[in-house]
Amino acid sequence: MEMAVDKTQFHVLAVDDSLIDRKLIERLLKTSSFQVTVVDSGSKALEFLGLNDDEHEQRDSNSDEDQDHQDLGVNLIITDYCMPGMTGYDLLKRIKKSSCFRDIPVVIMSSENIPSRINRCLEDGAEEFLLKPVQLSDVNKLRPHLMKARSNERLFDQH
């Protein structure tokens, strides 16, 4: 019974240096059936991703990338924006120029309802801008971009 629960489980990787936002969305998550990795910084994130040895040069052969992606199962990326050290607009943007995890909906959120900023996200590669405190409403919203980015997944599984 659990491999079945497992093989439809998403799992999300949240990102936040606020400790009780953190654990807010871990726990928003949690109720949504989600698995859940915290981290407390960008840079966290992208050593879990295995992305913090300078992917500024993309590796030619990414077969050992798409390994460690199917290892990793992440489905989605739920960050803070405004964070010590590197943005999640930073983090977005390192996301979306890795040949492995581009295809991962990235998700911003901000407790500062800046236009300019949503709108910048979501021109980059942001699926969502949501304000903060997160709902479960919000967390709803989730659902479609996983199922849209799992589709493709298979679709490209198939080729």
Second form
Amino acid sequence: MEMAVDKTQFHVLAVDDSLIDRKLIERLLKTSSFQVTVVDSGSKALEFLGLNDDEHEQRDSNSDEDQDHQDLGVNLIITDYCMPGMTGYDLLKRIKKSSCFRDIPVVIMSSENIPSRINRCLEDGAEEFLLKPVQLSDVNKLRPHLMKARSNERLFDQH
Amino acid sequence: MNHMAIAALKTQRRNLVQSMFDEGVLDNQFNQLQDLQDSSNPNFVEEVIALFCNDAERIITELNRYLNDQNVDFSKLDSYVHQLKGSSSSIGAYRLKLACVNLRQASEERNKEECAGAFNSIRREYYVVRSKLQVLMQLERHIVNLENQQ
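Right, the form predicted on its own is done; let's see the coordinates for the form predicted in complex with its partner chain.
Below, the chain from earlier opens the complete complex, with every other chain and molecule after it.
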């Protein structure tokens, strides 16, 4: 009963220092037909993307290379807020500072309902803030952000 | 004969789960976990529970160690309780989660005695949920075995 047309697979990068939560988010995302990569820290996430912890991106500043991030095909980053070392907020800021990755939607998860924290994340570019434990219904909220980002990508893809 | 055995086991399982909900040992998050299990991931719940128990026991050992120090490192304590609270919440271990909230509170107040009491509650609640979940998993396996023999 599925339309062959738009079974677009989205690739989500999930970041969480908790082993149990990593297992959960992976299952939640896969159940919702996302392709998933899970890492246990912000720095591993940056490493996966090919970014470096520093201010400066280690990639060649050859502008043709800017399209490389599409080969990785990360369409959304979902990260826990409270992590040792680099917090989810730090990761958010780092992604938004990157010319290659700033357009990738970032979603933050937290077990703590702290309005000032939520507002700060949203103001600084997070698409959504999800309270843990994350439910299937929360994951379903992600798809519109991904569809929007993809259509924006196509809009700017003028060759 | 197997039909009756399976039905009896399923009743036992249903009653056990219901009692765990009624007593607040589990909350709705446990249902969410079960919903994520399917034929492509038939052992999901059991795997999550196993991970949870390993993690919880590690943390309880650490908490015990820190609480027995002359000068309790309350921030280290808090960091561990935060982890346990998170994973308890993730699997739906409701009363255990509440016990963690109490320890965080006591830790924030730097009250060593209250921390000790709260920690005992954590340990107690952990062993309650663990033993009931172990029975539940045994029932599940038994049911699956009998069903596979059909």
